[in-house]
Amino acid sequence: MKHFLKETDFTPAEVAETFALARKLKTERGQRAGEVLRHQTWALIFSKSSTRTRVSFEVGIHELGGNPLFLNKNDIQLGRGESVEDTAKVLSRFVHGLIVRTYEHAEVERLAAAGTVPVINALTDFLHPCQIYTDAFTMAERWAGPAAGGAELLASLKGRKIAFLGDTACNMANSWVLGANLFGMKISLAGPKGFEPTAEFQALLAKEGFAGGYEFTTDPMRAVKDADVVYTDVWVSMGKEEEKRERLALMAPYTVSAEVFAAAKPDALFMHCLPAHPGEEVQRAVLDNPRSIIFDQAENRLHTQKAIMSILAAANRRG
């Protein structure tokens, strides 16, 4: 059973593949309806409010022919102790396959585990491997050019430089450190001194061949210098509400200001996985640059996504 918990469950070659399919279902949507998931249902199993995932899966799976199952966790027995094996080996008999967004990384490595069906990671507090496969595909689109294939569009990533500022501890740092590897890019971290990646973390880099793949400063200026991309994320995710206090004086230097943006590439893109706290991790004139592209990456999690379930389901056939 083929599963999507981590950035590296694909190849290389598949990356790519998602990569033209995304561009293919992108342009052409409304075109055709889908047939992919036809007659089939999809579970979203949701322990954190989503504006973006939520809306972006289910639209994903109507437009591939299938049903959305929307589950909060605390509406199924799952919230009320029964065992996550219990639940993965029931809803296998009932649904074609699992999207889990949910704060502890294991738990969809035991749905996957002991389920039969394909398990898709929508977010954990570790890892956030769907939005890293957006920012790539959207970073592709604007290096590669309209009329690249797959291959194209991979190799446009490598040798690009990104820089993450704000809290580099964080499930998109973590995933974005994993997928910059993969995709044969350098990323520079930026943050305070004690939000290095944690061990957890480098052990599973290490695991993938990766290790040591990143620089990790407290300097934003040598993070953005030569940076094709600079990104942030909000720095009070949730789940860390009551640390927002110290977390705001903690990484107040690394707010990315026209300043800092102005030190990467005279061309660099800024991205932010929203949603926005202007004012705390990035300036409001950084948002409405003409060269910040968050709203494409927004719409482009549909087709992305839409491209990661099409393989799964059709690698699982195969299988």
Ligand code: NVA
Second form
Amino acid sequence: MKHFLKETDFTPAEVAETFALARKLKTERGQRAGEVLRHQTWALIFSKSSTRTRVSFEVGIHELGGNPLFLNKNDIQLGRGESVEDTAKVLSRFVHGLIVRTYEHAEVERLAAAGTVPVINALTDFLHPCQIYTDAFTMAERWAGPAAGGAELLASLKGRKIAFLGDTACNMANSWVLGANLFGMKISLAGPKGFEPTAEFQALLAKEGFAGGYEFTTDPMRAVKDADVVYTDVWVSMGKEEEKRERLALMAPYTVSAEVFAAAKPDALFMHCLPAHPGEEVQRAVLDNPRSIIFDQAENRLHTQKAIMSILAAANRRG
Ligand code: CP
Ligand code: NVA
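Following the display of the form predicted alone, present the structure of the form predicted together with this ligand.
After this comes the whole thing, all chains and molecules, with the earlier chain placed first.
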């Protein structure tokens, strides 16, 4: 059974296929009825809040001809202690795929191991791969031009530099390091001491053959030098609310200000997975800059995730 739990669950050829299909689905949106998930129900099991991920998956499943079933963890027995494994086995008898947003990354791995349907990671404390594939597609759209195919879209990322500022130990930072290595990009992380990539994440990087595939610095200006993309994320991720005061103080030097953004390449893009907290990780002026592509990123969640679901459905049909 093929799953999408982390960036490296797709081969480079499948990444190129995802980009090509996302572009096709984006171009053709609304022109024909979706068939790929016809007569299928895909369940979303969410333990955390969501705007973009929930809505883009629900709309995307519908547009592919399927039926989305949203399950708040606390509304099902999983929230009252039924095991992850039994939940996976039971839901596999009803639905054709599981899209899961939770805290512990091990939970998506356990669902995938115990169930018999594809599982998509819709964000854990460790990784957010749907966002990274979407972001990479969004950059590639800009860099490869309108006629580019999947391989050209992927090739347009090679050698580009991304600077990630702020909470450099969060799911988005981890996912961007993994994604950058998979796509052939360079990545520089700038964050406070103590927010270096964790031992657990470094073990995954090593396992994937990407050991040391990033730069970590406490100097934001060093990270943004020669960067093609300046990226940031909230300083207080879901589940970290108790650390809010301490994090805001520690991360204050890493705000993407107009001055920091101007120190990247002159044509650099600004990106943020959203939701944003203007005045914390980014200044309002940068969010509103013409080179900020935050809402293209949000829109592309729909097209990219439709491509990911289509590829999983086809791969799993082939067995
Ligand atoms: N970027 C993202 O995943 O947004 P949501 O939390 O709104 O789904
Ligand atoms: N790092 C953030 C990402 C939100 C999309 C969080 O986990 O809350």
